[in-house]
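Presented as structure tokens, the chain that follows is alone, the form predicted alone.
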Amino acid sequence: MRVLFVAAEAAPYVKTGGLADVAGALPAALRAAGHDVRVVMPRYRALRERGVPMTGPVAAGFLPLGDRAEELRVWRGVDDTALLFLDIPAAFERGQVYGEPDDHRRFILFARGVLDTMQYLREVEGWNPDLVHAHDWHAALVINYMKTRHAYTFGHVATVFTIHNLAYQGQVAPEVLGLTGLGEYGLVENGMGPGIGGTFNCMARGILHADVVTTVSPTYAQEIRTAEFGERLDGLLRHRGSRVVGILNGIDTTLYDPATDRHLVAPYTADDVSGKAACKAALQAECGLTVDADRPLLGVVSRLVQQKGFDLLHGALPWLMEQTNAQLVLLGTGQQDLEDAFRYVGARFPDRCAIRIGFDAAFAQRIYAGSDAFVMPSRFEPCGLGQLIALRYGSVPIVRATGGLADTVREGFDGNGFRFHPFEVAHLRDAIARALTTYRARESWEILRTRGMREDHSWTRAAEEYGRVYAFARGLRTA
């Protein structure tokens, strides 16, 4: 099948999050699988500047809009001739990726030149998708257009739409955009968007036009049709009924591998993991902790935000060092309050806790390897990395069962980690209990962490769920 991906930022051009571990990971995995498939992504001002070689421009035009119109030129890349970069410099010429006050002018610029890039693609190159993969809200206009505006040239082919996380939805105020805006954007159809208080919601309309909606775990797809975590869209979605569907995420496993990653002093696999005791070794001396084999470690990998559920960590981090023998290695970047309460305590307990602010891969990997237990206390987790990438090192997960993380942490007679439900320290702490108690049993952590060191989280398997849904998706286009 021709597949069309159409995405923010994909690993490792652009990466702010999972979205571009997914953009940069999954259609290696689906060609593997026999799609065709080609990925769209916009021409950042930083890629311009690394120097990320191009060719081209393949293609050029302008954008209009109101009384202006804006340049596009296509480029094509050199590494990955399949992958096409759109340059649209009102759009990306700009210091950041999102975040800037006029996003949804940008991002409705992107879909724009997609839809001009699709045209190209026919009428010169020859290629017709049989198939569109809008990612989060930044491309869910693509799908808003392909169903209304050019409904007559691209009505036929078949639409699936990714929600990453539901909590960014790129809704504008009607002040700012307003009704003669959505008419200069070619967006008054539906009016502003259903069931999000007379906003303009990006992500409503990727979720209303798609032939298939999906998130990145089975258990996020329940969890987003509920008030709880629906963001206000709870009823759009349960109104889509089957059409949504989660499919877990998967990760590199050539990357992260740890019989041959090379950031780790020794190397490691479940048939033998002699090596991963060096590592904790050399993790603990790095970090200024005791080096002591039989004390237990734990590690994080994180952004430090609310999300994430690190106040419940903070809570948890009193009776960790003053009642238990464990330590801990936290890396991260995010809220200043959350990054100063962390630096207090590694302060405080300089040989038990160590605290590094920021982000290094090549640390981060020497966390997943040298750790004994890996915490995510997260609120809400559409699918979540850390956990799959800890399983794989054999860091056993210490979790909150929700998202993705109900769905890959098991705990019990075929367990392969901990979890916790209700979002309160008290559980968490006994669930780190219950880890640190198995872990005095070597024999029975022994057996729990080779077995999540030995599961299948590759893309070929995320790759194969989602052949399926696109085969879905086209049948309701052909029939």
The other form holds:
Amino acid sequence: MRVLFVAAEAAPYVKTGGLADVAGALPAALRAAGHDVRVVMPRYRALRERGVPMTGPVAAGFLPLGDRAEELRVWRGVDDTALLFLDIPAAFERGQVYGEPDDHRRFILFARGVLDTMQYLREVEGWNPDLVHAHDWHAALVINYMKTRHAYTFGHVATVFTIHNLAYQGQVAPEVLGLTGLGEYGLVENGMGPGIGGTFNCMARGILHADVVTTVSPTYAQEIRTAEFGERLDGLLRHRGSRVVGILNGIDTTLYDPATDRHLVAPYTADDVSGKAACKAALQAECGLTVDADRPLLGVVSRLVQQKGFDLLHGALPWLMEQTNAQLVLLGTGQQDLEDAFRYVGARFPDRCAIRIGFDAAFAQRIYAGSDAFVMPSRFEPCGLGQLIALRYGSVPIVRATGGLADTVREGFDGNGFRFHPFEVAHLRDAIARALTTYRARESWEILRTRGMREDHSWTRAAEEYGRVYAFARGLRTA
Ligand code: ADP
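Hand over the structure of the form predicted together with ligand ADP; the form predicted alone is what we had up.
Starting with the chain above, the whole complex follows.
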């Protein structure tokens, strides 16, 4: 099947979170399964500045918007020729990937640019997709356009919309957008009024118009139908019924492989884990912690935001520091209050707690490799990649059983980690305590660790499931 993938970020080009990992790896797995996949993403200023090799422009034009027309150029990747970069200076010559005050306008332009690119691919390259797979709110309007403004040309093309995180919906008050301007944006009304609760909501439009809506774990697919997790779109999601399905993410097992990871001082595998001890000692030394093979070392690599639940871990730290001999290495960035709270603990216990505020992919790898256990106390977690990477690197996950964490981490007989459910400090503390007890029983710990390392979280399995969803969506359009 010919599939056009649309995403606002893709590793290794631009990454702010898990979406980039998915958009970077799933296309290759789909190709291996026989699909012809092309990917479209924005050409951010950072890509130009880093000199990411591109050829082109292969196409150029203008996106008329009100009394202005914004430039559009399409570039083709060199390392990956199936990758197209949309160069819309008005939208992407910016410092940030997201978080600009006019994000909605930027991604409306992006969606318009994607439709023009589809036209170019069809007319010039003779490539017409059977299916468009759009990811998260930034790409949702592509599907909206295909079912409305561009129905005549692309209405027959099947559409799949994937929710990576329902918390980010691309909402904007109609006044900001200039609702009279909806026509100007080419976004005709769609029976929902301007959107949910009087706002213009990109994600809601994706959910409404897509042939199939997927999200990144079976448990999250159920959770988002409830008011607790539904972020005010639970009614709409229930309305879509069985068209909303959960497919667990994989990880890039070539990129995340302790046997070949060049960031590690010593490679290791599930069959020979001896190199992991060297990684742990190196991490302790790098972070100024006491170098001690017997002390359990907890790792954290995460955005420090409300969703990730690190207020719980912060609450458990007095106990962890006073009642146990565990060490902590935390790498994260996000909310100021959480960053400050953890910095304070790091300054107080410098040989026990290493707190690094920032985003550092190489250091992240050394944490996965050097830590004994990996903590993810998320309030909610659509899928979570951290625990999957941790499993592969033999860092035993300690997680809150929600969303994808509940689908991938098991505790007990035949388990691969530790889990708790009530969102309370005491429950996280108990889960860590159970992990530390097992850690002292060396042999049990090693069995648990190796079991996790041997699990298959590759994209191959996920690609098979997406293939089935694509076939189903395609069937709806051709029936
Ligand atoms: P989310 O997409 O919600 O941030 P995921 O667990 O799905 O959470 O994916 C997070 C990804 O980003 C993982 O690959 C993780 O290692 C990486 N990551 C998160 N924070 C950092 C950081 N500060 N430095 C380096 N990598 C990070």
